[in-house]
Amino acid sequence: MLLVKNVHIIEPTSKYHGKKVDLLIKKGKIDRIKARIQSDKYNVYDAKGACMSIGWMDIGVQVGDPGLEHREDLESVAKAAMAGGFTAIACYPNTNPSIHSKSEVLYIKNNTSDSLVRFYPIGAASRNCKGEEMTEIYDMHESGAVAFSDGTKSIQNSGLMMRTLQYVKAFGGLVMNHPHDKQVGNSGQMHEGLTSVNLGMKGIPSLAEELMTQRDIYLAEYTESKLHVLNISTARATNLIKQAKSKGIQVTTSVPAINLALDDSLVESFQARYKVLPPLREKSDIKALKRGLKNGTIDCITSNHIPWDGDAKNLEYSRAEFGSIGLETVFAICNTHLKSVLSLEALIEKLSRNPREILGIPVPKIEEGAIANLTLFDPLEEWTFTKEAIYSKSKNTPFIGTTFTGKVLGLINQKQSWFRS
């Protein structure tokens, strides 16, 4: 049993909300929340004041067992996923062989049944993610997966987009889609802007995003079928899909947390750690998504989890990989650059329940008598991001030396738990 006293919860939808509680784990449920449990029996955790909700979730991330073990493995972006705060992980399919049947899904779920994180395969839409033949959806979709996509490649063929929100309807599945026109993106290095214009490089136009952002509205809305949008960087893009919602269309999206916080001028320094998909924008396009995440546009914030070896990342700009880690990062960007954007409790809304509610997983509850499934975290505490601290097994990321505001402390899922050192 685990006693976890003087923590304040942080969940509107729980009687305690707001309150300083200790809170008793037992067989992997709360069995007592009080004012105050005599902890002689217990092994007791002091969080001393620090808040807990329900455990966090990302959909964006990038595993790379089956075939990619040496960028990220399932036991590195598990402990990755515990440093973020995050109890569970959906998983992009762009793996070797790729999450495009339901042995590959079963893999998955089989190699992490014991693991503290809960893993929630999303299953290929296509096969090898080539964008050219639909998979096997209803066979994955019975094994386990809990939506539909190429990943971090964007579905270009209109009528496969189509078929695919098509079948998923049948059983009301989901269908997520990173919108980027590879065609009007054509080999662009970074943001088409005045930087790229500045450093003589190749941009990618925001209207790569929002064609295919207007592209895949337009087909959710004819096959009467649940599209996500997945990882947005833009204005436009975030106006399509607040007029898409007021059409009572079933669209919904979400965001990088990279992209809240970073704008396309880094880039003037050439270094590759700067080069992630989609492309760091221009400020304005910063200021539009955060008002999309406070007026609801924006569904949820994700990691945009995308592992690289350093052969891959430490080139010149030009020929390094897009994409970079975030698991571990993503509270601590939101916390620090939202403060005046969103309350603490939409922070966590848009990181634990939305994301569940998208994939239509079960969401969490604090109350007695409920499975556990916890994140204990302190807002207030300053911390410096360090490489010798990441976890994941690649460290392609922006933000090492970074101080940020906010920081995970621990993580409490059924019979395990997590905390830090």
Contents of the next structure:
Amino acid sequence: MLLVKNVHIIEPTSKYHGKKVDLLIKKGKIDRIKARIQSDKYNVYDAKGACMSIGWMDIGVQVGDPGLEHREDLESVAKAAMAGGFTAIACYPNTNPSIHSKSEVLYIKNNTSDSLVRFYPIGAASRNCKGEEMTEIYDMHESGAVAFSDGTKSIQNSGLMMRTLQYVKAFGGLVMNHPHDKQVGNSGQMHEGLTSVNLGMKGIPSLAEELMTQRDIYLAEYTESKLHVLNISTARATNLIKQAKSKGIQVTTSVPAINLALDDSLVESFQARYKVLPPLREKSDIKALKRGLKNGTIDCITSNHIPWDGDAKNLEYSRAEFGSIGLETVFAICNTHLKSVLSLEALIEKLSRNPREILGIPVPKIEEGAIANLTLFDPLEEWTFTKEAIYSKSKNTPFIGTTFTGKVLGLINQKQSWFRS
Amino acid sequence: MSSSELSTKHILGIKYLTKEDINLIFETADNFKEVINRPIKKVPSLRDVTVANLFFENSTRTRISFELAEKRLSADVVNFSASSSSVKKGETLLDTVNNILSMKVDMVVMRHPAPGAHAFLARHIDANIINAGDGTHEHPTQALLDAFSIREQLGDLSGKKIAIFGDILHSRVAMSNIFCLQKLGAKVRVCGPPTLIPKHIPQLGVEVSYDVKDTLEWCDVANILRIQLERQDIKYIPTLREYSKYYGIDKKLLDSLDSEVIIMHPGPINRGVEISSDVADSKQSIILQQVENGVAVRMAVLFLLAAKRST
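Show the form predicted together with its partner chain, please, the one above being the form predicted alone.
Every component of the complex follows; first up is the chain already shown.
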């Protein structure tokens, strides 16, 4: 039994919202919530007025197991998720082999069943995420895959995308696609703009994202199926989704946290830690993305967590791989950079309720008798992110040395708890 | 007035140089040009300085030009050439260079296919680095020798009109030229097929034209770039024949102009593609002067960096 004292509840659907209370956790459930609970017979954690919400969820995580364990294994990604406040993650199918059949879906689920963090595998839409042959989607769905996508790979073939959207309708499934037209993107290394011209670097035009966003919206409209436009980064893609939503098309979208904080001018240093996909765009895009978060166009924020070992990143920029780790900094980035954009309640909604609703997963509650699935955080604490403190196996992030406001303190889920020491 | 010392430790790109740096290099190159026309062409300025020429990409003239410049300054020279394929086999750039530096090299002249490879290196090693071309980013000494050659013909570059023709998208020479010419006050226009001109280049303050004749009429100097088929991973132009027909420059075209335009080319020339032989070999052409100036300018750069090193 665990008694968490002095927490400030942030959960608009709970009658305790905005109140300062003590919570008693018993057998993985919230046993009691009261202004004050007697403490002598329980393990006590004094939160000293920190905030507590339902547990957060990230729908944009690459795990390295199976096949890429040197970059991230299931245990290390769980630790990184915990440090980031996430009690649930949906993981990309881009492993080796890909999560492209029932076996891999069950592999992930069975190997993480005793973890504090719930893993929700995203099934590959195509074999080996190659964008060619359709996978056994129904079977993966029955085994627990929560959505279908080629993850970090965009589905280039419009016919395959259309048929995938059609096929998942049999069980009301969701297709996620990161919009990136490869032919237009043409082996680009960074956002196409003034900076890319200056650096002689092949650019990825915003158009590469916008064309595919529009294509996918048309396909979702045609098939009357559910689409999630995964990890957008441009102003116009935001607008296209806004229009699609207003037309009643079943589309949702997400943005990686890093794309809300950093812009393409940073690449001028030729440092590969700024090499991510979608690429860092312009300041005007960041502004539009923030507007999209505020007006509800953008439903949730991902870490777009792509772990790489040092050798894949400590290279000439154009030879380095795309991606950065992100699980441990999502909240810190958002809380620091979205202060004037989202209220704390609205931010937490995009990190907890919305991702689950997109995937059709039950949303935890804060009430007596509910399963304890909770995240504890302090939105005011200032702290500096250091390399030594990273839980992920990989250290590829541009935020080492950055000072943030807002820190995750701990979480409770699956009859377990973890508190930052 | 120019200062007597460069503002930087490396020559990574024209972008990172000041106008004063460029003028200092030119004045120093004036002296070295006089030196290399003497019967005894060698001076002892770089004695006891070891220079490594690292070429991760093919090069003939730039490599020879640097080597000559180094030898005429009495430097000790080591050459290393690796095709990009042997680098792909495993050893990273950092490993290769660290190995060579363990042998106590003072300066590195490097050509590399990755944009920013020199900036990457500069973060890891102590030697002075001269960029002899990094992918499609910069080729600063080429731009310096081009501007130096124009200065020789026209004097002060301020207000002069320079047109750069051809594959701007894949050209480090174009980028370095634009930065250099603009710093010296010249007006720059680029001209070529739309697929070979970066969409955002007007933001650099450069004019864009797709009309070769109109641009030739506008400019004082035409710098004609090579069509870099090896850098084009996909088709940007249908055929060389069509390119030559609509974007190539021949004598007939030049003769139809009202004024005489100076013709430049960084080499190697695809004769009959971007430029016809009668243009390349005409009296308007300063292509061979460019090559000669290349040695003087590179001597100046090496000399000034070595001077910076000893202070």
